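First, one chain by itself in structure tokens, the form predicted on its own.
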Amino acid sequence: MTRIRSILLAVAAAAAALAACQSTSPPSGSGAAPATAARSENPEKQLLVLNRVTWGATTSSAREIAAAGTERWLEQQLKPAPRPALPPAVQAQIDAMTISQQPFAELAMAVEQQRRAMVAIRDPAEQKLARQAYQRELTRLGREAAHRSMLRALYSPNQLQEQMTWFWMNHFNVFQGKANIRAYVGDYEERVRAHALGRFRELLAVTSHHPAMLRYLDNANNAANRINENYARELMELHTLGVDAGYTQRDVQELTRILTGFGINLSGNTPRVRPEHQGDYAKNGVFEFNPNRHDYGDKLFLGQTVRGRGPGELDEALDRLARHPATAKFVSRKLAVFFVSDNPPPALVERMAEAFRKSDGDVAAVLRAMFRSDEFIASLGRKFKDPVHYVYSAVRYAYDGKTILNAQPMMGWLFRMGQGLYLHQTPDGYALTQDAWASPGQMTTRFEIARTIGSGAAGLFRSEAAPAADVPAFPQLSNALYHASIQKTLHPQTLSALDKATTPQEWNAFLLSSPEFMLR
């Protein structure tokens, strides 16, 4: 914290030096207080679960808390409403998108069709327009899933879910740079969405039935005598045992074994298959199970006898990958990272081993023993932001309520910081600890971003959509919740450097990029 903060005073100085802003009425706090304040909670705390639970704090959010109590309120949080009610413009924003307007297979084979035919040219030179043109609708579909998830952090009510949305987007991380990825993000994250604060076996199966899985971690590719481990290898070391689990090699290449012929057809022609495993072929959309491409062989997987059969192999292997102790315990620790601390007390994730175990690996189980631990309770205000949350709640923070129009400054943000979305290229997804993010070059980038924020300039209100027009938006962030209770959480030389702000610009910069908006 010292550090942090050391570095942040340092960036401060040098930028408020720099600051040309024009002189304005000095800030003052505005507003009525939010019910918190009349509530017996003491809405410190209520802030401080905000932060931790939610994308970030924001007036409406902190009202939300006060009036439910926050037992009642985590309670909502963790038993979302299925369909939760957007604002209308955000929601506006999400139905006018090709990936909510067209079914996700119809939407993969169009692009393989444009693919097809971008090939089949002869002429290099037409050729490459249509390989440009090809780049360019797969990047468009990729930003729309991303402007998508982003507009959910923002303004979905079920805020537990949609951190939990990018946690498990995280841990079983795709990269959409690889093939035709960015087609498939957007269907895929809303399938992990659905599942976020269910039953982990049930993630599971979703992500090991997705094409965007199979085609980043190769078991398209994965045949009966022409095999490739890279996804069991994952689906061991980083999806569910962990690293140490004391799995061996065989065990690597007989679920590998068990994974073939789980991959994609984006032909529309069903295989001609042998008539004793007819039976056995599926095909839900783009995904396919073929049998011709499957070992039928038995398995000894994790010391016990897999009878080759199909696609039940499959299931037999996640039922004892999810269930296994050592998942529960791997997974566990992975979330009180996430939430409690870098180092998470191991009675703690203990605890939490032990809710997923007699819960049968059920998340919301998970959290609730977490959120009502001491341990949580005491970390709450100490876990450093990674970009994602900063961006995040930085914009929560200055414009609770206000639908952006353009989710592009966002992308380019985490972009710069090194955390944008679905662009982690290795499987292991990106660090949940300080020492990954905390640099002097990252805050420095905090600075300016809480400055331009700060100043109303971000573009975050001006619309992709032809005739380009910007809204004016000018962040009011000494508001009722500054004064209710962050206010009462600064220490004295960030109140000092405030009050030093010599416009309201500089103030909002001072606030975003000070040490304690760095924590949640």
Given for the second form:
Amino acid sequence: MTRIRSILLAVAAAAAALAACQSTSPPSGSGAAPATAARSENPEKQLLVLNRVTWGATTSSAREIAAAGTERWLEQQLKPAPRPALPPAVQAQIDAMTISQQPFAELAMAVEQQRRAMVAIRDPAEQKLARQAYQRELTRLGREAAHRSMLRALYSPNQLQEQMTWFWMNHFNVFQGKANIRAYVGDYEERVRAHALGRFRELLAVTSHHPAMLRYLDNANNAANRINENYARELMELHTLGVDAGYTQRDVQELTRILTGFGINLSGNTPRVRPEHQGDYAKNGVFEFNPNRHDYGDKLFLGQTVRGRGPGELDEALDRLARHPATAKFVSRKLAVFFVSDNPPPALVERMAEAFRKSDGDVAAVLRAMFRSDEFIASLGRKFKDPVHYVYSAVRYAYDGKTILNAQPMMGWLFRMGQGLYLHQTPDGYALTQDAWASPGQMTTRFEIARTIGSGAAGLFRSEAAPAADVPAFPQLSNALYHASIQKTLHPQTLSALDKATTPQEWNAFLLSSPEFMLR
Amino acid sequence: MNRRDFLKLSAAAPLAASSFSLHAAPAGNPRLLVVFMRGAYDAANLLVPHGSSFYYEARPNIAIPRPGAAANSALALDATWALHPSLRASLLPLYEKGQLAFVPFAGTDNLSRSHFETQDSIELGQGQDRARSYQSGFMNRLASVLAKRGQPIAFTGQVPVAFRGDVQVPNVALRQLARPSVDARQSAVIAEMYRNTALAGPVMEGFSTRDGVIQTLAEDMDAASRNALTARGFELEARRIARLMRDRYNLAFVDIGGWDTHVGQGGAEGYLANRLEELGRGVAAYADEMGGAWNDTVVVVISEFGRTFRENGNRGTDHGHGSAYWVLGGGVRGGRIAGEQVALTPATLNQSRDYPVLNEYRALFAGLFGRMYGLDAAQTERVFAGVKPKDFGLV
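Can I get the form predicted in complex with its partner chain as well, since the one above is the form predicted on its own?
Expanding to the full complex; the earlier chain stays at the top.
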């Protein structure tokens, strides 16, 4: 796309300054910043940074980055406050959810009890009703999780953490349509969020012990002499080393043996464990390591022996996987694809991988190395938005500061564009590159959605609880942000098309359909 | 000389000689639909090797019962192979009419057993021995060779890897079809914004495909349509695909997921049976909806690899190697099991685990394309570089 070259020329001057910047000043949450920082950076460049590092620029986020200066603002994003202050109207919606109020273990057990009661019903008609009620409850819980995820993505000040949460949820994908995972995804995501900018090894620990993953990739069924390779294979191929890292079918089988016994206990009973292995039994919520199901033999994994001894074997295997050079490279490259380019420069990936290795997999350190690179600056405004970026950025821009009441329309748009939350069936997660999302059929769908959002009739403010209480809100696209920076970035062809709009609704639809709005 | 020996000899003959004698340019408008079963379906329970006692030993819980009178028994095709009983109403009649052939032991040399790696590798159709280009799928190269003779389309939400390349291929997801709300004037304004940009092609193609599809399917999309009311799952989609391929498109791709059955895949009944039944019904509906055009249509159903021959600890199967492909069409010389085969014993399994690949898919497709389109050696080389076509006499 040569048309954004003009923007990039403007950025280029600022690029060297940003890349050379040192983070000598400690991050501060106050937003007070040296006035010089604000003066020396132009709004168009900051708009580009916002569009890349957040889920989409808004008038208020433009004020924040202008006040702090780009470098300090980025540092704040890399080290966010552990409990972000959400707008009260957002926090109130989250607080009212079942998944916020009920501890996860209790929730999982309650859902399981409902299932067991349903299965026990003899009368087919009654059982059918019970089954429907059970499915409705699961669906409700899955929707709560998606709604909460969207509220955080739209309104959390920790925008980078939110993007990284989506990134890791995609990297460690689970599909909510399988079994009862709809009841699990909310907790799974909260745990991933907590480590989204932390250590990769912690993410591996979280995902490998979470019932959502153990169920999704069938490890809950993996037991000594009744092995199931599904999770072991994807743990190496998709989560850590990558497919070409030289491991063999034998390694898959050995990791499968290491993973035996890691599962789920929804019964509330504790199994009888042979005396010599009693100390190995572990339970945390509904997660369980059951020694009776574990293969205690020694394993030969990635060329080294793992002594058979119980749950510690997995820790050893995860250490080995997390510290493997192939993992540093695989994960760094994927981050670079997500944040920089569909074909990231190998030199950048290598620098990020080095930061990964040196910091023992500190995600923030890897991202910092990336943000400071010339390649990152040069790529701003050139990355095609995938559907989730497209939808979130449109809603953030159109309704800055006004809290949506209903996330269903957004879920529907993402579904139509093929990128629904928790809806990717296979463990590879959604593609991160343009060729997966810019096909003819998808562009047409995108324009339809632009029209829906632009018209103000999208239903985002029609409360699910009280549909009558619709508080329609007109999307404010011709706002301060537009006039301060966006307008200057538009190509004459786009401006000329906007002039052809006959109504404000149509003007909105055209702007959201423009080539510039497809990029971040 | 029996038929199989004859075909082997033909395949072994020099390409230049055979391309003139066998590949006379066919008349009519040949249509090709490739159906990709994503997730590596368990071919051994679709095409049941009922002549192998090892099959029944290897699958104590999920084997399909031997052919017999019971409703859940496999449907014998010959002394060696039988069909899953869930396909009695859909695929069996096509097989008996001689319009369906199976090619067992089919697949790729790629042995990673990674779904994603192998799907890509198959869709790209490039040799394992050379650097991979993600911008050149084999169906796009075929479209390129066919030039004006080909009207390609993907019936998928995204353009699949198989269709990536120089030819602009439209896509449309038929399950979620809705009447457009962006009108003609608005579409023109949007198209104007994209003039001379990198996305101009997809945007223009998207609008024109949308209009064409809506025009063809307008009746079907009305709530009163019989199909929209009665068809379940893939069947509705398949009928829509047929209408579009009857009138507008002749080179198409669609995919269906949900075949990765590590746990509880079932036997004569259960999860896999339901998926097969649904797919079989869809394929039969497609054949029905094509009407007279079925006679010059070929449908090839493929998957990335097969599954373990032995069931695993959870009454499912893990990732394997060789698969079984289906080839259907009004003009297909079916009613038979085609290609190289081997008796299934512990000794003949690949890595003591799964089906070997005896029928490499690119050679199979190259042979098929030669027959369907009368491609010469140079054209075939452009689609599948370095591949020697194998002619199984399928069309």
